[in-house]
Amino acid sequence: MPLLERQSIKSLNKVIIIVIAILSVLSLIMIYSATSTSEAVGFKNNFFVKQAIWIVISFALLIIVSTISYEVWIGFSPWMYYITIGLLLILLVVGKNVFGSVRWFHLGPVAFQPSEFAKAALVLMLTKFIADNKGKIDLLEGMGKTFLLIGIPMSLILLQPDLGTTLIFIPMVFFMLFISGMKKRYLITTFALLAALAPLFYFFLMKDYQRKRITSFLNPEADPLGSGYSLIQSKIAVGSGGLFGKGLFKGTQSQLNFIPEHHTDFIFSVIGEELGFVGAVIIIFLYYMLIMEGIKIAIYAKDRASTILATGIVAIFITQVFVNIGMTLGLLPVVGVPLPFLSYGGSSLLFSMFLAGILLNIHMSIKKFSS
């Protein structure tokens, strides 16, 4: 291995690597606990084994991506963007409807979710567009192209329908445009307009079950066995954990499968019940460390493009953590947003590792630039 590559690998951000490694180990432990009494557990459907395989694959991807210049990924972003659009269009035509949504390609035992790919593609493509159009995004034509670039994948994901992933893009876009220097009045006007259109979206574009999720968030007891069931069971699980939790494999809500999707979207509920307040705080602290390292990388990035890109990646992680934990605690409506590096799912884990790898490479470029 060339000396330069050895030095690059040695200069990896150790805090990010350690935090992701700890979260990955905790992911395996909690997924095993959450699914140990499930009827689905078996060799073919063993969530623990599948997640372990995905962790090995995605961790290797993390290291590989970290050694490739972020500029290469920005340059490749148009291809990623167009492939994403193609996949999302094909999915709407031939995808399998599961629980009222068309979100996955099923390739034998593997399920692939293009909307996860879209997060990586859009953050890279938007970075390239902003970098290539310095000083033009404030112009009417530039703003139009910017929101067209963002709007196409968001609309296709919304049609699946996948409200959770669509919402993740909004803070990402806001902070990337803010960091890029777009005038504040344009940003405020744009997002005020989106807020004004929210009632139209609610009454005419949202599916009935999505509207029920919002009403159940405001009053889950109104339909305790229907739309409010997941939220009620999640709050019971977290609240019953107390200070130190009931212990691994001893959570009644999780072990008796009262919590739906307790190995994916509601993994934090299992943590709250079995590891208690202390365990939940440790998880939040790990995410705090990851996010703070990302913010430092964005602040000290060597050029405009890497600053914008790092900002977008950090915004994705912040939003996913905030929305997932918020919905399990009853602070936000229930939407299908996984907890990064913890929830079960190959697509989510793979592209979270991919984005973290780019963040690591930006950090290495800072080290090289300052040395």
Given for the second form:
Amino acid sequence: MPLLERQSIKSLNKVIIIVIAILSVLSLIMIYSATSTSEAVGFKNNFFVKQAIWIVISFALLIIVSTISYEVWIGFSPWMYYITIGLLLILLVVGKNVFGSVRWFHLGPVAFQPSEFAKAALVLMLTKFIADNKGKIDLLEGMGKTFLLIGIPMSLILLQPDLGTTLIFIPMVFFMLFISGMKKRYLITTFALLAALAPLFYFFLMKDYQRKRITSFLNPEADPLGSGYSLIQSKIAVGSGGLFGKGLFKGTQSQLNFIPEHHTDFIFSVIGEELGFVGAVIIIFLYYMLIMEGIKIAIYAKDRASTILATGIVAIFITQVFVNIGMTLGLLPVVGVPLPFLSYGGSSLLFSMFLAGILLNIHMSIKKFSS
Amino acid sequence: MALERVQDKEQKKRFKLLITFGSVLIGIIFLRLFYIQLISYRKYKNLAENNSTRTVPKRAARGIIFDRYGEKLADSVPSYTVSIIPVDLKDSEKVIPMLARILEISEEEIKQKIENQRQKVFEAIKIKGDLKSSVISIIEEHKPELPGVIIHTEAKRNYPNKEIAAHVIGYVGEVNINDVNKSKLSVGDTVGRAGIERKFDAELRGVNGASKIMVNSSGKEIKSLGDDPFTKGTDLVLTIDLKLQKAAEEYFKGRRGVIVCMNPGNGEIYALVSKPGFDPNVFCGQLDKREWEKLLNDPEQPFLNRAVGGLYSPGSVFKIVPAVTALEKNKLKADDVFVCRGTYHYGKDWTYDCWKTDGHGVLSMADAVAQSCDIYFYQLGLTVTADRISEYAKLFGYGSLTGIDLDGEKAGLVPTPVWKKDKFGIPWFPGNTIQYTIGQGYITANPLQILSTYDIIINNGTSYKPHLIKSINGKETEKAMLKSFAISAKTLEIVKKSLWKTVNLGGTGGKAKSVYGIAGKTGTVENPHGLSHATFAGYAPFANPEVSVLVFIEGGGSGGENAAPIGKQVIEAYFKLKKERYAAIRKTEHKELK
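Could I see the form predicted together with its partner chain next, after the form predicted alone?
Full complex below, order starting with the chain above.
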């Protein structure tokens, strides 16, 4: 296991580090603002303190992971994959028996969300699978295996039910296969098939509350106090922010609890309301930089595996950012997807940092190679 | 450098798709932000403000109604109101039934009120006012289960003297949805429904204010966003003398009918009693539907202001009109006499009785008035003719409104032969004239009109518009002429003498004889539905009248026996109060001098 070297610290991708650092600071500020007057929450700045701790821990993880060769993780990926499936199964059984729907493991004071772990496991496992099966993926057998490999954990997550995380996987898988060189017609056929299956899924597999989220997305005014509530309130929050926003702690929508989950999934609504268009645009610009930097790393990655891995990670970030922000702006139905590096929550932050760490390592491996 | 290792051209092309994918998604977000934060900013800003702002109307306290000496006839007291803010009514299926149970009203009533004001979901809608403290504590106790339900204070109309002068003051009620639609009123506002409250509603009402509060998503108040205070309505000073009014009501206790007491010199009404009456306070709280219907369907018609809205045959108090007509038209002289034998035969088949069955004997006009002899007046009427009597009746004010500042006045009817022919297709018979002359038959009038005709005599041919408003905002109501016509001094002297005689020289009004020098006329009105109505119209002091009074007792029997004493009591009460007030003023002046 390569150790942290002077040179490698120097060759850390500054754009990614800076973007993540800024987002982390903003995250703390916004969580502080969002929860400072919240009455539903018992301890005033509990969230702020917890998130601060998580940021420290996960930032450390980011640096550590950046020094560990991504190949190590690819090597671990089958194990991670099996653990994921195991965790998801346990969650499904225990959750079903006890609560009906559960996405969390509670380990003492720490709540752990296996969906987040699954993201990391799957992106690594798929990288390994594509790398190991060079030239076979395009065959029918290879394709079948690929979809089995992804389909199992995806179905388990879908059964939780966690529609949001499931959605994140689709562009990830698509771009990983696409960049790896899979024939366009296969991909097109496959995703066309998926699209065709969507209505079946909607009518037969989705829970009532999920269907409601989609119908209320299409027409939120139909039930403004019920299922359309979050969507309407979030849009109002962002819209009322205007150009410069209402100022920190001054967003009526966030401070008076009109936006539900305003420190987690709806943190962007708080940003839109309190920091306005200017603040929101800065945020999306930061993500844009992160994404473009990630793509650059994928392009220049030293081998096929790292290219595919970087692509997968970038696709996860793009999708997650779009699904989350799109939801707060009323572009997409409400699905529980956190905003990477900004939303409150340890699991999400930890695994976002983990994936960013891998990206950093891929970047360093290019430098090393070229130097 | 590393470019060579990028596998092939195809992959490069494929990366472009990934770049496009990322850029397009970020671009979509950017455009969306641009749209909702910059283009639709106003809309969302308003929505956000509405979200957290609730408006609780501060309904204006109505103006105070004072009597002429500054006694309160109507004022406002604080009371508790329960309202619903529809947007915070998160669980209406539970909250409405619960609130209905607590308030003891129907769920439909609550739903209807919310429905009536459905455009204003951020505004408190009044559900019930005048809450008892027990009800308030129940609501406070269940506050967490009643999201969207608030309690606030409001001014409630109060009538400290209860049923005293109820028909003058009137009463208020909550507006109904129809009123709301055609005016600037909003649901829950109070409007005058009768009396002065109704006639001067615009002045009394004032302008509502509002208090704005900031609430959180559970509708819990976070802070006040400022109050827009209401503007209290204008105070009114009435011509009513509360003490005299109280005295008059006391004398009239247990009776049905009217007392009107006024200043003949300017039309100011000192007291106006109409019985049966009601306590206007019952309308200020929330009236039970059953209670309401009971009052409305009461055959005694307690809400009818009989003084202006009750039409009666005037009876013998009308006799001054034919008397003046006869003298003015030179059809009779004052000392011309007719004979009364108790029964008057007209033609072969018709006989008409005097109230005194054994007759009055030979009578001149003054005696005929004083004795209220009917047979004298039958003959007078036939001599003068109905047309001429009607001509004068109209000059006196019969058949036209007095224009008092109350709604619901009825003008009554002055019949003529032409009118009868038009109306019934049959000619006017001499018998009609006979009845007409003694104030019976077709003629009808309201009691205030009758009193007003006596003012004509008192003021030598002029009457003033009776009114109840003394001043608004310090601006005094000026006296306005109602009727005025020339009556010769001689005629006036004869009529006045007759009225003096009636009370003071062995006439039918003897029971009204008083040190204050009362003159007047009694009447006993035949009532086809039961006992005769007793009336008395009088004034004092004879030489220089400053107060006139009309007493009309439905089914009261003899006017001389029953109405005259009450007339006397009222007039004496007027003078006694006047004396007391002078004494009080002198006492304070005396003290000041010391």
